[in-house]
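One chain comes next, on its own, written out as structure tokens in the form predicted on its own.
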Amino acid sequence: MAVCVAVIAKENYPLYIRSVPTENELKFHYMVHTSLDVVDEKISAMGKALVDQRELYLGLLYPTEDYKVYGYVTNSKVKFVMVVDSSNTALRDNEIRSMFRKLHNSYTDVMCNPFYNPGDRIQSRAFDSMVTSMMIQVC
């Protein structure tokens, strides 16, 4: 289960971020603002090797005790992190690979709305209850 969606511009700043334990909030902040110096050192690292540059997602970023960091990047350099806890032992990599897969797609029908501005936060009703869904999803 998600605890932790967040999408990060191209710039390095926040363009969504949500968090399921709101008392954590600040904590999950902490994660994703640190987990982006991960994300770029591996999107860098995918460049100079011969890696199939089709493959956005970045896998399990660094773990911690209680979560487990996971990164994604688009072919724009905007950077999807969801942290999950770490007591779900039944989440698979593959779940983990189609949960970016659904939020990048949200992700492109918000970009397809021609009443937002890219670089905006982004404030859909249908991506936000996308997120929920996702964190309030037990697999």
Given for the second form:
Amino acid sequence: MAVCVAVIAKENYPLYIRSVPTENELKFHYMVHTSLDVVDEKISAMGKALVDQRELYLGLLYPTEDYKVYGYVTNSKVKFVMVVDSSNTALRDNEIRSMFRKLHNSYTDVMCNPFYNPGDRIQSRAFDSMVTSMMIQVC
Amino acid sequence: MAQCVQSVQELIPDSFVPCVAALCSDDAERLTRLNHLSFAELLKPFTRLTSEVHMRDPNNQLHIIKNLKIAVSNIITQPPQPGAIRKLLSDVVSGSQPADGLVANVITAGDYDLNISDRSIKASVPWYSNWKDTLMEMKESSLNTATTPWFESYRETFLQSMPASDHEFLNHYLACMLVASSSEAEPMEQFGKLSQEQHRIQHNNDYSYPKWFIPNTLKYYVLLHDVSAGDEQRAESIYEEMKQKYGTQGCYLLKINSRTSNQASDEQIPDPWSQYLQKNSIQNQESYEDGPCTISSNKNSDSNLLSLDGLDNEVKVDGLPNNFRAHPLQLDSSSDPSNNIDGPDHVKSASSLHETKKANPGIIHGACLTLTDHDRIRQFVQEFTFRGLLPHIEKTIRQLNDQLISRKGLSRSLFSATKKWFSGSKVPEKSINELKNTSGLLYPPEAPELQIRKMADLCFLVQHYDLAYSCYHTAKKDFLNDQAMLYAAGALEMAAVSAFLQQGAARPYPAHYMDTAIQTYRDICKNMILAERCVLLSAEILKSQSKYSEAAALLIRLTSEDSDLRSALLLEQAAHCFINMKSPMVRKYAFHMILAGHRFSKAGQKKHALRCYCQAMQVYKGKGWSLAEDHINFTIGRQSYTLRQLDNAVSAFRHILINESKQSAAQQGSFLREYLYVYKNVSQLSPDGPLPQLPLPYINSSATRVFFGHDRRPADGEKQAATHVSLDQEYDNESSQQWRELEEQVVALVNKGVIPPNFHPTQYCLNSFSDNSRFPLAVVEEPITVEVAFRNPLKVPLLLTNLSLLWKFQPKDCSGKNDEEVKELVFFIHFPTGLLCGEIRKAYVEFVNVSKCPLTGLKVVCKRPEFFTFGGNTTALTPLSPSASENCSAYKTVVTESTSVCTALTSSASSVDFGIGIGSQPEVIPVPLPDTVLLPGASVQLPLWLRGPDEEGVHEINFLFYYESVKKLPKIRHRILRHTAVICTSRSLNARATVCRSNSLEDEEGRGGNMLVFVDVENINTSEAGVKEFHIVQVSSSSKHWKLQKSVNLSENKDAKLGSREKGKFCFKAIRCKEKEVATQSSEDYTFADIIFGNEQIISSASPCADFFYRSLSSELKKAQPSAHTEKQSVEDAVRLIQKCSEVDLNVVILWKAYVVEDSKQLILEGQHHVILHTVGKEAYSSPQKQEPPEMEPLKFFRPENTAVSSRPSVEQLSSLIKTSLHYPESLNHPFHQKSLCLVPVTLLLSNCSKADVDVIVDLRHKTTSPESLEIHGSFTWLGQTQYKLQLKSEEIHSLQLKACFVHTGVYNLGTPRVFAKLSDQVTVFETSQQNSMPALIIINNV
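Target state, the form predicted in complex with its partner chain; input state, the form predicted on its own:
What follows is the whole complex; the chain from before opens it.
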């Protein structure tokens, strides 16, 4: 379902980024990077008062011709960005939302690893296989 | 969208100005050509009116026009070709580049500082000089002041080159200037011809181009007069005639060329044309690249690039009296067919125009014009506008208005009904099917529906936006009703613009009008040019209202595949929009810059592409998006390379390589190849240039080491060179500190105990840890080695070839004496690597002087002097050749008769002879060279005895050899050579010894000078070393006061064999040396006594036995010293006295042989152990006892009591103050039946061990504290006095006669007397019970 999954640190550098191998990886890097502007915009638009109760799921960040980019921000301002194929109409908001939740849980597991240094690139095998499962499910 | 120099309120009116055609006679054109200008060009700088103009609108209201501008252009009968326009636009864009070296324009957006190079900031802001202010200002205003002049040029050119279209009238000609010269033969006739020509062009159906606003175009007659050449009278008279004919409002006499061009210009005339002619080339462009020619030009342009000055192409006179044949346009219009066919020539002129423009940038325009002439031209334009053009427009508006009002009278329904009836007539005569298909209905040029549009356009041109808006609005409705989509879109577009430009903003800007218009243009009419114009206008308007997001969306929507240049420019503007947003979207900016760069590159605008990528780079740089960063760098590298900016290309590629690349190996490989290719190009360009910095491999500069001197020589057979310093050694702070200390020690010794202030330890290796602030000293002809650490961060291998070190020698007060520096090599022969603890091995050391200068003062420093010796002074130097020493004992031995086995053989030696005690530096050992100097090339071999250290394990022993040149050199006073010996020792024997006083009184002198020495020797070898057994061959004593006298109990085997884990006990009797012997000896003399268990005596007082003994003694003393210091100074004399009496200075040397099987060969190893005895009754060990690591104590959280060291001597010490011994018969037969009491005389011998007087109390009463002791003692009684009080003088022996009385037979312990002692001059403080002597048993038998 997803063609690219990225975890972006609070400081906006990639902690993890993976895309389906059939596609040009660079394209997704650009896409994810550009989407951060929209994430920032959405966060700042929410206003301070609502920050606490805000929903982590940001919804559709922007559509391109071939893809849709979705965003999700944890309370610690770590961003999850997911790119899905526009042609995949089976994916609805709810599915995307649950995928993000799964991603978040797995990310939390990574953070709980005492040997993981927060801010390092994520190299967890469990996380990787979870992302793989999210990518394969489509086909 | 970037900021523009022009505001949008200026931009739009300037984009739509009244158009005026100019038709010149041949002569008139020639007059203006003198200034290298056409007539239209001549007017160009003066076409903006400097004053306000008034006119009346249809309602007779006064309307003020400000800043009106008109456009005058030559008549061209063909619409501009799309290809030509594309080329022109492309040239305009590539011609406009950001200037280099201007102050950076930094935009701070979030955590990004973006640097956008900018040229206009300089011109537009007066506070430019203060850069910081600029930055501040920019931050405050949060406005992007970056401009993109290439875009503005593009836009201006694009708008100017818009071909006139049928659905709008804005750029249709309103008027025509007919220009003739005063020098014509028949000027009035010429005017007539021109007028006819104009009429023909406008109304003849042959020409669909240019477009004219209304059928009756305003004609304005201009008589050009050359002041310097022409006849002014004549001109005036012609002008009068003109006024007669055309009216004063319709003609003008323009006087120009007040000076001849060859006249030296004494006044500096500004050239107002230069800034226009660069841009207005479109006019010429159009004129030369006209229709029929372009077709042929496509075919022939390559072959016809003859240089022909386009400005002088009137050469081609076709014979007809055509006044304006200079223009291709006119050539077309002329009836001569030859001209029409004459295509290639036009191409020549067309293409050559460009070349001349490029080739002659130095052409001075207006060379014949004075400032007065400028004023005249300005005056002329004003006059034309005020008197000619504006009244004409006013009149036309009125007419149109009247028509509209009359039409309004018709009912709407009727109007639409009429439309239906006449719908056929609405189809234009030249019906173009595709046009109709795409944009719906087409009107004929003079259709009534278009009149309102005409009126709107006129109002718009004269800035009457209110009226224009309402007209456009009405027109829009009409057109939509008719489904005339193209017309509707045009009306919508202009309605929106007029609404925006209305004063006071009566209504909000109807952006949706624009959106509909754009959509219509693009999707229905398929007219991208109109759509683009619409987008450009709308985006600019939106931008002025800070609706950046909408503007960006608009711009992005128009990017398409059909034009890369347009897409690139629009994307770039969109990027600028993103960064200008309230919360700047930096990443979107960067992404769109990359897209723009990509399109620029496809459009062939390499410089712009590079710039875009560079600007995007700022956002991606160093933010962890390495894949994107690499891609950008790669593109920058490629673009730079194609632009021949090789340095930039190299550095961009370099970034990819050094950036901790996360790319795949294959990708890295291709990056590397690309880099090397570009790099090779650069290096070929400038082979003599400075050496470039290669990015790979990384040089770990902090790991660089510089090494002075030869590298270590490999072992040569038995010879093994001193390890010295080599690059293989890792830096170790501890060891370098050790070497430093060693050198300091030897230097201090040489300099009589003080280290010279300018002393610096010799450095052989400079690294990141060493002190590199001083210039290192190197010796001539000795190599200097530099070690550089490389690292390859890539996944592909790097092949390094032709590496060479670049270096430069700068002589600095080089005295040239350094070549006399000495150099020595040290070799070791038979140097072992493994030893048993305590083993003695003989090796040889060879010193070779390899310099040309004799060396002297050879010394060796070592922290472990007990490890080796060169032999003492007493030994005759017998440097046997090393080979002869095989299987030879290291010791000096003498064969003895077996009879003297148990008695000691004594000898004596002084420690001075063995180099001990000559100073406080036992570590510094002078090397006994045969004659203190080692001559050049000479070599000396010296024997070297080694003794395995007492601790098992691996020992690293550092030797520092010190030597000097015979000549004292100021810089290098000495040189050093290092050697690290690594010795592995394995366990051998462990000896333990105690000494105790003998109770016997056998000493002839009766003084308590006898002692018993117990020596336990244990074989603790684990037989890993293949040791079969140890033989104790000799035990020697060495002391100043004592000597071993004899062995007390001799076991059966004389050799005292010790198998694995066996223990042997020895007991020796030691006596004091004879007083006289002691007296004759100096205080440093030791008496050696050897007790031999074999048949060979090892002379222990000779080398090497004594050497090692002394060395271990001194190292033992050194260890003991610190503990002595900790004792309180306040220890009283008395205590010392008491302590002294238990002190003894007996040292035992155990010499042994070990039988070792190694490689099925039996070897005999020798060795010695030392036990140093200090205290009576205390055990001493040959090797330091391993301390059991103390059990982890539970932590205690209280302050330890201040356990002040009591100044009291220990009980043990006090108890040895008095030595007691009982003398009595061991067994006694007593006839108890005869005499019931048995009286036994017992002598109690009290000897004072101290040097002070001692009060002694002897108490004979039985202690009754413990009942058991009573039982053991049995019952006997001391008779007589039960307590004695005595005073014993120093070392006095006193015997006390006692009597014991027994009543039964039995075994009794007589040792019950308790002795208390105290120093006489002390109070009772020290009174203590003296040591309980051993049980003194007596046997009483009954006879």
